[in-house]
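Consider the single chain below, provided in structure tokens and representing the form predicted on its own.
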Amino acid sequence: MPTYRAWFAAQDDPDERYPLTEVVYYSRSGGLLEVQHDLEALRQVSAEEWKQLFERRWMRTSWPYGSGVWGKKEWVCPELDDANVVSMFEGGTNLFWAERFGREIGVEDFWIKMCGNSHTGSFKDLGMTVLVSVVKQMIGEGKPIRAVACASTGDTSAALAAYGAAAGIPTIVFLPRGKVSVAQLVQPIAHGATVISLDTDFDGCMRIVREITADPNNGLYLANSLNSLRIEGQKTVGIEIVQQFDWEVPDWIVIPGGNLGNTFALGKGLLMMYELGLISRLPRIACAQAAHANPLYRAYRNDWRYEPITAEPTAASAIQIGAPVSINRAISTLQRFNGVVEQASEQELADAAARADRTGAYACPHTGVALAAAIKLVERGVISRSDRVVVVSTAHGLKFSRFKVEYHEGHLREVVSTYANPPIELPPDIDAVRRVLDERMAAAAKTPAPPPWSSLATPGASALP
């Protein structure tokens, strides 16, 4: 095979380049850097050969290619020594046909990409495996890195702490006090990270970590998604989705957006497939934001003119961000993909997550935002009822059990729990139990049964069990 290369390049000047193992985050003009690949070298392998290679590696045990990220190493970080890869078999997550939920909203070909079925329970593992692996190589080359640091609303800190622990690299995380779930808080604590809880929001934490990592004397390496090494791992989710549909492109991909690196990353992976001939068309992308933290949605409604905001509290805490660092990259991506932006109120996101749960999913509140946005786009006719739609679920619902409990207890702010299902408390009396069960079974009998499988058109047969 040819020799493959990748490097950091300034977005405003592609001739300004840096090795991926250099401690650098911004261009000389202050803009973000982007990882670029030698596409001419990659084109020396045909599209069909790339597909065959990726299929041979898919979920295998040959190190490090069984990982959904490192199975596409030539497209991610080709010059990394395999010995420095820090992987926990991330990626390769279930593309779940949400058949019952889709039927409820009138879209039979409806899917959920379960990125939360990962080592630390979120899609952040996809990017962190790349960043920590490169840091391991940098330390091996003598770079003066003492620790890796990030600001986080929860999931980034969990991923960084876990991968840092596996690599033996110290990690420092800055969290907004009282604004992350207990499950998210305990993960970096358990992995031995230095956890600093600041009396501010995520944007305030982000300002601190950017300032402290900007001083080279501190020896702290920045791990947030403005560091494009993270993007290289996260971009594989779009590639995976297409691969799981036997290399067919869905019509829509709906993704929740906070700091917006995920929107940019999704588009980047799909564009790479398009440029290398693995696909012949691009899907449309919908970015979903909580109404309490919706700077991208406001920009979209204002001819893409962006102004940062102060995000308000939302159940979708991981995307409670008012000044997203990847705003410009996300806007460019959405424009390229004929994309749209939708928002979801607290009521809408909570009910959407509850509806999905009642059909077998276990949706985090951020996935609830994306599901609510998809429902609204279907109802308005933006998404056609005959379209193939994929919602990216960014985290596992178990990380947000308090959100679930408060919904079913009727205690969520700004939410009337339409689909609440609290436990029924009864005395230990068999007659009382029989009465309740009879009532429940009678109510269930009145609910129309789903049509048999044989009467359903089979969407994407290759992805079905």
Ligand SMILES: Cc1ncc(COP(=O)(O)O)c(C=O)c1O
Contents of the next structure:
Amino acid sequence: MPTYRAWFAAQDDPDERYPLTEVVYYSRSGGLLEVQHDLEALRQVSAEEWKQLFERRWMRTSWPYGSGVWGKKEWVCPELDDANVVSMFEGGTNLFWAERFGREIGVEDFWIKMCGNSHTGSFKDLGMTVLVSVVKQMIGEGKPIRAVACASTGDTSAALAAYGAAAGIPTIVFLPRGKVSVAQLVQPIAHGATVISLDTDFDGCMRIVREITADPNNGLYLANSLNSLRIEGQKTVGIEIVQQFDWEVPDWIVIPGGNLGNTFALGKGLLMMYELGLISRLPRIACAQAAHANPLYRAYRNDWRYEPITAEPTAASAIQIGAPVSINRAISTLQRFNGVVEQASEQELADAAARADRTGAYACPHTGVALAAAIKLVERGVISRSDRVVVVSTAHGLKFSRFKVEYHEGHLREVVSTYANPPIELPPDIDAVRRVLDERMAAAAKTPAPPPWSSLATPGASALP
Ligand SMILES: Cc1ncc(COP(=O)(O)O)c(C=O)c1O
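With the form predicted on its own done, generate the form predicted in complex with the ligand in the same format.
Below is the whole assembly, all chains and molecules, this chain first.
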């Protein structure tokens, strides 16, 4: 096999390059750095051979290639020593045919990529395995790194703390006080991270971590997604989706966006497949934002002119971000993918998550934002009912139990709980139990069963509620 190489390059000057093991986050002009690959070397292997290699490795135990990320190591971080890989077999998450949800909204070919079914319960594992592995290599080479640090809305800190703990590297996480779920808070605590809870929002935490990591004397390495090592792992999500469809490209991928690194990463992986000939067309991308934290949506509605905002509280707390770090590269991605941006109110995101749960998913609020956006785009005819649609589910619903409890108790802010299903409290009396069950079953029997897809002229055309 040829020798594969990758390096950091300045966005505005591709000749300004740095090794991936150098402690550097910004170009000389202050812009973000991107990871570039030697595409000529990668092209020496045919598209068919790449597909076969990726298939051979898919979910196998041969270290480290059974990981969804490291199975594509040549495309991700080729020069990393295998001995330095810190992996929990991330990636390879199921792509779930959401048949009943799709039927409800009138789209037969509707899928959910379950990125939350991962070691720390979110897609952040995809990027963190790469970053922490490179840090392990850097420390081995004698770089003066004492700890790895991040600001987080919850999931990044959980992933950093877990991968750092697995590697024996100290971690420091800055969290906005009272703005992350209990599960997200307890994860870094349990992994032994230094957890600093700041009385500010995510954007405020981000300012602090940028400043503290900028001073080389502190020996703290920055793990947020402005560090493009994270993007290299996260970009495998789009590649996996296509692979899971036997290398067919879906029509739409809908993804929730906060700091917008993941939107950029999704596009980056798909573009790499396109450039290396594994696919011959690109899907359209829809980025979904909470209406309370919607700077990208506002830019989209304003000829892509962006202004940072102060994000308001939202149940989708992990995307409560007003000044996204990856705004420019996310806009370029959406322009390249003929993309759109949609927003979801608190009511819309909570109802969409509840509807998905009733069809067997267990959607976190951010996935609720993406599902609500998909519903709106279908209703407006932007997404056609015959399209193949994939929603990226970014975290596990179990990390957001309070959101679920408050919804079903009818206590969620700004939300009328249309699909609430509270427990029925009864005395331990068999007649009382029988009466309630009879009522329930009678009500269920009156609900008409949905028609089979095959009986519909246009898939899903008459299936709208
Ligand atoms: C569950 C969840 N969904 C979506 C996002 C948004 O990803 P990004 O910040 O890369 O846009 C995040 C992270 O911020 C997250 O934790």
